[in-house]
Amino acid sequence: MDHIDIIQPDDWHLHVRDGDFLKTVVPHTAEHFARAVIMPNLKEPLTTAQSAMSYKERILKSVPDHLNFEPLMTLYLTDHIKASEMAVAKAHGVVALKLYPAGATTNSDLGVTNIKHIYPVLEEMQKLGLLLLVHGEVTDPSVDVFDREAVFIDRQLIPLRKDFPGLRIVFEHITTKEACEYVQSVDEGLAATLTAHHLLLNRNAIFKGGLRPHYYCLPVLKRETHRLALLQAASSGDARFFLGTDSAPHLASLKEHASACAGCYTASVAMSLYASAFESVGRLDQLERFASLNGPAFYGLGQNTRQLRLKKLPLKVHDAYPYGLGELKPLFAGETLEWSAQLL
């Protein structure tokens, strides 16, 4: 097979920044995705309607003119965020709130300290039908970092579910086996995001001939097995795992620091590196339905009209992009992949 046509993908899990750093990464995932759900924790968190349209306004602007992309916005949930918000926000446009347990990941701090505390405000989502994404860690320091999620599961997931069983929920980034069977395990109102890096990377990468700090993300990479049983979930077909690709720009200079930033950044090359974990696994049959089907599915949204060619055509990736007054280097900078991505 020397190429394969899908509907055009989304990516249900990105990140942007803002100001000048907007110019670098918004064309790179405009050329491939039709659609992103945006992240937002910015350094000033996104929690109220109006930021979160100023902000998809300057996202618009960065888009290149010949090419039509479409933001998808979502909010930062802090423990003293207010109901009477999530009306606002739907009437805005704004698609998800995302729960980010407080110090989980990059600019996490404001977020969510106890989950009870938004108790209110899930029931008002839960009503209105806004979807919560959840960054699925605990941040309880006596928890070892490899078992967080699993853990997540356990104390947070299966008990906010019960007491929430209409609240639409994306369990994001899953990187553990143990994820893989929670979702499979529900019926309805779960599905789960997967990034291209847990598909083709095991914990062995951040270690490969010294500290790699490129290779350094959260939730962080885990065991072969667990890569494994996440290929086999993404390639199965089952409706409730689509593409995220929680692609996270971030300076080369605070990547390369002793106190490395978490993140992986995919963007520019991220069908590529989903085409070659798919055929990885002999699956490239299944890559349209969980980069083009599933997401829309479960969002409540229609499919793409474009189409988007990949071929089998060796693809050198950049060593780095110009980033503010730095510069931005992706993963696998340097490297050769075995697909290209072209719209259609």
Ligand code: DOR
Given for the second form:
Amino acid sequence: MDHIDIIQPDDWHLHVRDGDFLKTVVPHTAEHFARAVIMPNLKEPLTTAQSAMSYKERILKSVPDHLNFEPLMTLYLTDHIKASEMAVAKAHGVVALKLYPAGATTNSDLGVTNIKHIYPVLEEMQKLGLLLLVHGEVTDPSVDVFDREAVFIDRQLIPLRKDFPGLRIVFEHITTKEACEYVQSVDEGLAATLTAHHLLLNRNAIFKGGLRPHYYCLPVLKRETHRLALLQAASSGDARFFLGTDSAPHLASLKEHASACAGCYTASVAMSLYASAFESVGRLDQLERFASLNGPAFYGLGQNTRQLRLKKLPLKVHDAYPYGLGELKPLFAGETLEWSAQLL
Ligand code: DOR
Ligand code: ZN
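I would like to compare: after the form predicted alone, may I see the structure of the form predicted in complex with the ligand?
Next comes the full complex, and the chain you just saw is listed first.
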């Protein structure tokens, strides 16, 4: 097969940062994706509808004129966010709220310290039909970093779903067999996003020939058995799994650092990576469901009308992009990928 055409995809989990950085990363996503769910973990987290709307305007100003792109906005849950803000958020078109357990990842210090603190907010979200997006890792330092997602399911997610059976939840960037199996066991109201890097890589990548910070993200890459489970889930046609790159740009100087930031930048080549992953298991026929159909269905949104062509054509990944005053290095920088993507 030398090419496949799919309905234009959406990215259901994306970080674009702010200020000058937007000019580098927004065009990369808008070149292939029609919409993206924008993460609210800015240095000053987005906790009000008003702040999300002005951020949306700044993002839209970075979209090249010849492209159409719709940022889908989210808010950041803190211990102090007001339940009354939920109706305001809904009225402004905010689609979801993001739960970062405090300290779990980049810019999560103001996240939730105890989920019980936000029960009134969750109650309101459930009522209004606002989605809950979860970074599913416990922060208990006594839990091994590779087990934090599996432990989150037992300690947080199962009780949460019991207390809010009508709340629609996306378990973001899942990385384990346990998470796949849990999502598969729930019939209604739970879905998961999967990144391209977790479909393509296992944790050996972080240590290959030296410590490789560009492969460091959170949740951290897991062992091969988990990668295979993720790939199976993503390519199974199961409507509960859909695309979310978690493309997370950081200055190269902060990745190549004694305390490297977590996050892989994949936005510019994301569809090439997903195509390779699906091809590796002979399931390119399922890529459209995963990338373009399952996400809108779960979010209750319409399908896109344009098409994206994926061609079996070598694609050299850029070494770096100018990024603010520094540079941004994409995952697989300098390597050649097998698929190229082009909007029709
Ligand atoms: O690797 C990650 N990077 N994981 C996250 O949860 C956050 C993200 C970021 O914002 O850099
Ligand atoms: Zn993320």
